[in-house]
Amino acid sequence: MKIIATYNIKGGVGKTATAVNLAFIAAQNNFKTLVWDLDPQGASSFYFRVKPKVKGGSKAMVAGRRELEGLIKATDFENLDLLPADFSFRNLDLVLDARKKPTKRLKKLLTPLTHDYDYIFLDCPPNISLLSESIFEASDILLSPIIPTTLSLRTLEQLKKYIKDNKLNHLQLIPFFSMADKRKKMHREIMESLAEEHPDILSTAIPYASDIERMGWERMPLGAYVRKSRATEAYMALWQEILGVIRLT
């Protein structure tokens, strides 16, 4: 079982679309898959047509009074479940800070689920905080979408430095380009230069595409309403490339 967090310090880079679409592809390939929507905005919950509500809120959940298994909702898709968001997640940093060993708390909550799922995707809010530290401790893989802009290099280097400085040796960082428009010269140049400086960036790029933007209208993963398109093929190729680079240990 692998826990995959879709994360970037910046917002609006395609984290939720990545978590939802890759989880859907994994489930379609007969892997038992769970998405945990940790963003108080509840975008993943919205895409799966599940009300963003956790009984007892974040306090009861983090305190262990509500086990995660009892909060899981089925989606409309086989092999794919959801732990919905809750607006109280906006205070998760404060809730975690009130507990002993706060950065270990999410990992402890997830441990009972490790035998039930092949993949757990964490859809993360953008920031560096106590919650993100807890996510880093709990995850095996940090899947980081990068938009080809001038700030991309800075955020990627910040993330790599944080992982190194905090000796998070168990955590595998996998960056890839998201919302890429190869018609734009700047996007092409930045993708080329970043790929040279950071050879760990995946070769598959997710395009900026109207099909992906339609997810908010359709309220479902891309592959559920568009069987074949440039974007669906990109997500499938991305998933295959991720499987090829995941550390076995």
Given for the second form:
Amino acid sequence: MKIIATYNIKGGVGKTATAVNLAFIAAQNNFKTLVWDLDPQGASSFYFRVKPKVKGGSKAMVAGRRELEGLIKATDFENLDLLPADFSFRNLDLVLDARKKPTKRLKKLLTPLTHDYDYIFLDCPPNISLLSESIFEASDILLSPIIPTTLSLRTLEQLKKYIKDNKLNHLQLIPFFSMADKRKKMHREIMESLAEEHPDILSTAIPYASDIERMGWERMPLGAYVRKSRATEAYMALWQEILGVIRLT
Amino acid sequence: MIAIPLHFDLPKNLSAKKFINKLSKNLDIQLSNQQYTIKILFDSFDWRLYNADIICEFNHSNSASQLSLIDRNSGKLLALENMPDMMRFTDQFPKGRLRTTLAPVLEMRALIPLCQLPHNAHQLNILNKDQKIILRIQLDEHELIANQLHLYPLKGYDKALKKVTNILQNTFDLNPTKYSILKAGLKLEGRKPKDYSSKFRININPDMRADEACKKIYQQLIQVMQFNEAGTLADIDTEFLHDFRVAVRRTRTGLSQLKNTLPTKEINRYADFFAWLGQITGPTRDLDVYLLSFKKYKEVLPISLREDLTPLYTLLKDKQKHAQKKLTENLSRSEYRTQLNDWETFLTQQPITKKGKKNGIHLTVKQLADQRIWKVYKHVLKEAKDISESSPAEALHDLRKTCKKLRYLLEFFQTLYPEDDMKIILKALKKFQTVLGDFQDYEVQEINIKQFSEEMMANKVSPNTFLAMGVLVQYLDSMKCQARAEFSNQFALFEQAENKHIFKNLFSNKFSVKK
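After the form predicted alone, can we look at the form predicted in complex with its partner chain?
And the full complex, kicking off with our chain again.
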């Protein structure tokens, strides 16, 4: 079982699309998969047509009064479940802060689910906060989408420094390019130079594609409404590459 | 927790179309798929999945093939995977839940089709106002059995299941039933679950005439041979041939140990026939055993030599293929068919009614069983006591054969005696047989592997292969010595007072001949 958080300090980089589409591919490959929508905006819940509502809200959930198992909703796809978001998740930082050992909390809540799933994707809100620290503690892999812009280098380095400073040795950071537009000279150049400086960036890039943008309209993972396209193939290649680099523990 | 699926049998007059139309009046239904599908149910020949409460279904249509494992009691789905082709052995399955569920239950046994159920599968989704699926329904419109309806609840949407169940009860007068597909499918084939077991058990009336009872025993044995014949010819699972051979051996034991119950002419004829059958099936079984042991052979070698043993596997596989071909030829011969049919006919004929000198006509089966078992038991004790440290291997082999005779006799007649006592002595005998079997098997394997190495010399095999085979021979030899050293301990256990007392108590009564 692996817990994979899709995370970036910056917002709007394709975190939710990554979590939803990779989880869909894993499930199609017969792996029991769960997506936990931790973002109060509830984008992944929206993509799966599940109401962004958790009984008792974030307080009851973090307190463990309601086991996560009871909050899970099946999606329309075999082997793929969702733990929906709730608007109260905007206060998750405060709720966690009120608990003892707040950064360990998420891991504790997830433990009973580890036997039921092969992969758990955590769709995370941006920023570095108490919630993200808790996510880092709970996850095995931090899958970080990077848009090829000048700011990307900074955020990637910030993230690496954070992991190093906080001795999060268990956490494997896997960065990859997202929303890449090869027609743009700047994207191409940044991708080339970043790849040289950071060989850990995956070679598969997710293109900027209207197919992916349509997810909001279709309200389902990309692979469920487009059988074969540049974007679906890129996600499949990305998943294969990730499986190849995941540390065997 | 996800609610368990519910199953319903639909009445004959309710067509799929009519049902869906009626249901649509109350619910937002999406027909997601409609496919002509063939459902094939699988189990191992010895019903391992059934015994573990698992139903294994392979659903094959033009667009998809899926294998699912279902809990036989609750109908709950245990595992489901897309699988383009059905696999026979679990190690051929891709890694995943399905394989991890099946492997410990099936071990080396093959999955064998039990029945085929062609049907039109209508997959329906019940949607909420966001057009999200909240319940899945499958309606199987069968050609051969009653139509079936399955409700598959989705995690987090229990209310939808309740709502639809209420509609089915109130509008259609349908109530959930047990998931009955296996029973219905087997019925079509004229079969029942667990209708075959490798264990021999036959109920005999103690007062039955001995010759009649023996015919009953042989009849059951010929059924076992007939059941396993097709699987033996198709080479699906090594166990078919194994059980076929055990039935042949049991018959041979009967013909030699209970010979006075049938006319001498018939005894001689069929003793020859079954000896021939034992002989022609032997080489394939021996090679099956080597191939089944091959994993173990590799494990006993140092890691650096393990792959060097592969040429031996190739040789064994080739030899097995060749032996199987010969076996198939022999079992396809008309002489085989004629002899077996004649034997079957003979067994159904009325026994001789006029009194003669033959014991079979004068004795009850209980008297015969007492007499034979006691005699063979005494033989076992004598042969075993005569074995010393310096006795040749043949002495142990002969004892092994005598023990087998005793075991088969005990199994033939076990229902004539108290169950608890029989359990104790059969268990003790089995344990004693294990050490004798190990000794023989290791010795034969050691000799044969040496022979195989000579054959392989001609094939330019790498020297490391011979090195690996040398290590293997050394291992087999050490195991053989271990079994030999263990013999006296195991005999002491078998010979202990409790067992002796049971044997004496059950079988040593003097039998009386009817006048």
